[in-house]
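A lone chain, given as structure tokens: the form predicted alone.
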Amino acid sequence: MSKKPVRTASSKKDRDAVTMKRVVGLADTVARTTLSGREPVIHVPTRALSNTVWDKKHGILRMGEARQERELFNLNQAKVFMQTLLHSESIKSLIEADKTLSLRAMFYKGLHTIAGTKEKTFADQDESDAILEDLEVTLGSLREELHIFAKKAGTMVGNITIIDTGDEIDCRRMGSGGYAIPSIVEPDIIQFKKCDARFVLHVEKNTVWSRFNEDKFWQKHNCILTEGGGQPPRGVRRLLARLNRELGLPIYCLLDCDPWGHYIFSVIKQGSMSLAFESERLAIPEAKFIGLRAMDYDRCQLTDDVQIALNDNDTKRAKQIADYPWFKGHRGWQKEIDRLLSNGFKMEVESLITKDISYVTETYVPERLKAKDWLD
């Protein structure tokens, strides 16, 4: 399967113009309100479970209509009001300079002590990151459109050639380290040149990815192999979504048998609650979970050495996940979570090494794929 690089020079210019208009529009609204003698207020969509809507028809989470107000003259909201405008100004300057900054750099760009006080603009990066996410939903612009990127936290190898900012990269020739998936993987940055792969296998951790890469699983089974360092960052999720939608590649997820593995799959498949506004871009409703399963303790004849006892937090999380609308009506997932809880223990994919060093690559995954033994 071949794919010509997408021409995006003009689309990036147009995108920047739209984002700039929204940023300036936010500032203009505040200025006009102030000059008219009224208190300036910024309306920010609520990023919470309470404002998340399950779109069953399309199989994704969407953000609801709830909004929260940030008032300049409200002592409890004045700081976040100021922080919002401070980061807005930084975003404007980035677009004008046609440059990007990391989340960490944005924290430092906006960090200073307010004149006449000992108060700093941001207490830490978490506070800064939250404001940037609020700006995404307020402006209706993605983080990439704000010229902001996060650290790299994902790897890819396999039968695909891509163009990354003009450089041709053959992911078949990436050695033991693989191609580091960047934070921004939009079509103006990453284009798909040639793809012969039949599917994508996404694994939870780099340790498992390394096993598959060393065993040349992607070569033997004609696929692309990715990992996201646990909870995959947006760059990895976006790349998986593009591979699925633009190239038609099935996405199979090999994750741990625990509530956190189940949650990771939920985020990949349906989207996340805090970033529901991005679900159409990130979620992959057709994604499939191929393991590790609660039944595998008996099916694979594993020993009690691999058992990791569920703690109270694990049990609570498992029950919460079972109650998600997209899992609640799914008989397969209800059975899976019930079995996990009745077992009383969780298992990691790495536990399969107790069978054989390459059992997961040579037996477990090939058998699951051949039998179409997965949860969707």
Given for the second form:
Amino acid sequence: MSKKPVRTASSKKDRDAVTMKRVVGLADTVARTTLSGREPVIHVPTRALSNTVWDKKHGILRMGEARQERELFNLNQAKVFMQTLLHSESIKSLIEADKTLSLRAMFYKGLHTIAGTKEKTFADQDESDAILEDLEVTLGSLREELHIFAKKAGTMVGNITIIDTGDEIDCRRMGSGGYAIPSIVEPDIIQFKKCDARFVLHVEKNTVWSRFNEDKFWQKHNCILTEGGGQPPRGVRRLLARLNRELGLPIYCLLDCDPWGHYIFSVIKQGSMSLAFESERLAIPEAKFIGLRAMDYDRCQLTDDVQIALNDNDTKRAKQIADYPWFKGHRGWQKEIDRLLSNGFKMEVESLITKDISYVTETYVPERLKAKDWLD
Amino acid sequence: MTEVLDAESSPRMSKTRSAPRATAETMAAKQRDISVSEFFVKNRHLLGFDNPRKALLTTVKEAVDNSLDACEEAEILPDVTVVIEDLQPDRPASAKSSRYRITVVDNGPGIVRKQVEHIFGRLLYGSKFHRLKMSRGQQGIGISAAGMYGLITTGKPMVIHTKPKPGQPAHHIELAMNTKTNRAEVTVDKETRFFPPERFRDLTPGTRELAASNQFLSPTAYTTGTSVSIELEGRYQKGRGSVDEFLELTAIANPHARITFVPPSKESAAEEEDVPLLKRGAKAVEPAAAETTSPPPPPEPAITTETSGVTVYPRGVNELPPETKEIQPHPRGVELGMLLQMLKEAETEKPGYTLYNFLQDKFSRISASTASTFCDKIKVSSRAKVADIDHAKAELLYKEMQEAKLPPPPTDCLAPIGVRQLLAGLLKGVRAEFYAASSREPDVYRGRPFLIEAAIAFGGQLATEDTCRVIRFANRVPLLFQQSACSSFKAVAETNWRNYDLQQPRGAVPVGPLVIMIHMASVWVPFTSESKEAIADYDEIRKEMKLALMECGRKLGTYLRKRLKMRRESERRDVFERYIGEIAKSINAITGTDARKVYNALLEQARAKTAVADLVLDDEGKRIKEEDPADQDGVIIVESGAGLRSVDKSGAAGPPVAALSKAEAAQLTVASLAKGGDDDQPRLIDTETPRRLSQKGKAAPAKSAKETRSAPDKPAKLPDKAAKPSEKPAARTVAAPPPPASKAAEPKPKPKMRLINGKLVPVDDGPKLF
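Target state, the form predicted together with its partner chain; input state, the form predicted alone:
Expanding to the full complex; the earlier chain stays at the top.
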């Protein structure tokens, strides 16, 4: 089983065949090991900070070589070993039936009481989700290749027309709600038909996104407006990455001025630790952080009312983020985080409302873009 | 010297006597001999007749002790029947005491007619006091005191039937003791054809039932024997210190004896409810009792049974205890006064007795050369006459005796119960899961040899919360009272049981499902009083007791650690086995590989894995040679099923757990022990002629346990209740591993059990997968 996804197969059918081969291979290895009298082991690449490598050249996080042995005959691993095989079986049947299931549905698919006991195969969905993430890295197949999707979380509107599973969708005519970005946005699901936009503005939350949409910001500035509900799910990140790579659109992010906002930017830009193996596909090294900046308190002359004091956890988190290898050598980010810490408070994007209802859409963002004032 | 002594002491004595008091004559008129009997009438508590309940027990105890002693001396396997009749069955329910007739019948050698009055009618008359020989009775007080107590409280004489010669009529004698003269008065003296007295057979439904199958006082079974009946005022109540407890404990310490007990129809009004500990165990096996009542002659079960109120403690082993030798006193155990007395007696016995010969004849461990050394040391010629030894010389001799380096007294005078017999006894009476016993080498206190044995029973149906039960024996006689004054009890408290994974409050006996048994065998057991209730606290004795207890404790510790390991192992194994069914199924669904094959392969690995993991387990993390507690000598383990399952080394498929009833499990373990060496196996009574055991408590012709162990296919008898008598002699050969043996012993299918979260849950046929 190769560690990294090999994306040579182009058609969906080919990719399914490859995934199927990997699933069968996994079970077959276990069976053959067992029948030859050895203890079965599944090698699962480690999903942890310790096993991520900072690829400075490409500006993304990559997964390291470390692998964990998942043993059946280990008290702590026996159950997850069983669960891994249960989900493998589910995935096989999904591919055969050519259907996809949500993470929650996968939990139910594998759920039953173990024969002769009162124990259930999965205690809750978290257990199931973790196994699926393990399977992705173990098989080297993406979640969508395993025929699994997550719930929709993310909205898009703007000067673009796409085709989603055959339906043409004009993102200029999405009303107040916007187009819900699906979990799977691979080219065989979504194709870009026509795009006039010059850039993408990604905001952190739906509330901010609504403000921009109502002010028709995307019409005035000819852009695409997206939102990821906090940390953007994979569908949103993948779509942003495709817009960036395939259509060459720059991605600007408007996030809160707090460690969480910084972290979201870090994930969008470099990739996340738990999904480091997908960074190549998901990370957008060119993404830019336009705000909110720590200096905006002075620059925009905000009042004391918008200050939210940093708690111990925030301080700790901020220092951690400052220590990330991709931020460590970055003077701008070091200054930004230092400023945040010396301010002693955080600010939300909504704090700009105190200036004016549309200050953020009419003044703040346009000014930053014009001044090319951002962090990358 | 003797003259000098008299000359010195006499004037002084006369001086005191003739102290100028006017009342001297009047006093002298009142001064007279006190008969021993009279003394004990007034001080009956000294003999164990303090209260009606204890009086009843003491009477039973003395009679049973005498019966067992007599049988053993005559090399007869004892069969003792105790009948207590309530003579006032209509008394008010609140009556605290009643009149009882206690009858003890034995199959012993009987008593020669002219001795009857002496034996039963005089205090301090007996064969046991003057000798140094291990026996139950010591002083010769017991049975006559009981008769006397009966006479005082009811006015009824003692009734004795005795048949000393086979084929001749038995004597029927009734005796009343004259306390003033310490002599018995015979009121009835006739001959009877009926022995044992036949009326007992028709006494209760239980006796009728047993008599119908020739198991109760059958005339043909008693070629000789004695029956003693004493009427007395007493109180029958179960519980601690009861006749029931005494007989149960006696049965434990005397596995070679068969004891039948017919209790009175009802108990005296209870003062407190107190269920005897061992009784609970007996209750649990009651279903077996139903089978014993089946048509005659049923095979005798190895466990205690109850038939309509009649309790039968069956014989556990067929060997009599080794015959004990009478020994001469050891020089170190002699006191000066005794030495003087012996010298005096020797002179009268054999005029012209030389000291040289006297020393060799009358003491143990004095050889010819030691005798002459003694003569030299006290500066007399080796031809010096005993008569010439004056007080000063005797005192010198005494000193030399204490200082001389002499070998310890001979120990062939001691008859240990023996490890095998201890285990058989405990197994019979206590329902536990682990039994261990140890028998120490003889040691000496005050020049008297003694030997300590200990046994413990742990777990099973014993109460977990209570402090442990200590059962004490001296020369096979249970000691029921004054526990805390007893040396053995102190030894238990002083032993550090925490070393063996037991709970023990500071300075107290351990807490837990534990029965501790201590037996002291000696030619003279140092009791704290004449009622023989507690062993005096000699350092030498206590030390030996502790060593014996530690030996048992170590075995228990090993077992407990092993059990913990097994429990852990079974939990681990359970976790693995729980999931492998699912895994096999998934693999089958994905790859089409045969699920059964994968399952079996995984199961085998799970077993191997858990077995190996436990091999490495050790206190210091070192890999040690697996020590199976069942391999130790003197250990019986009854697998309880719950939480414990046998390590199935064959690795056969399917959950190996089988639910066994206690009795089945006990039989199983016994059977499995038998494959190694039937030395450790309690056997059923059969028609075999009694054998004497060799001195060490092992069957004389048998090889040592270790040797027999190497002969794996030795036939062994299974205590198989279901077996028909005709099948009984056909010994069953037990194949190597216990599980097949269980199938052989119990052909009907048993529900399979799985251990889930520490509970046994029945499963139909393993995980329903295929």
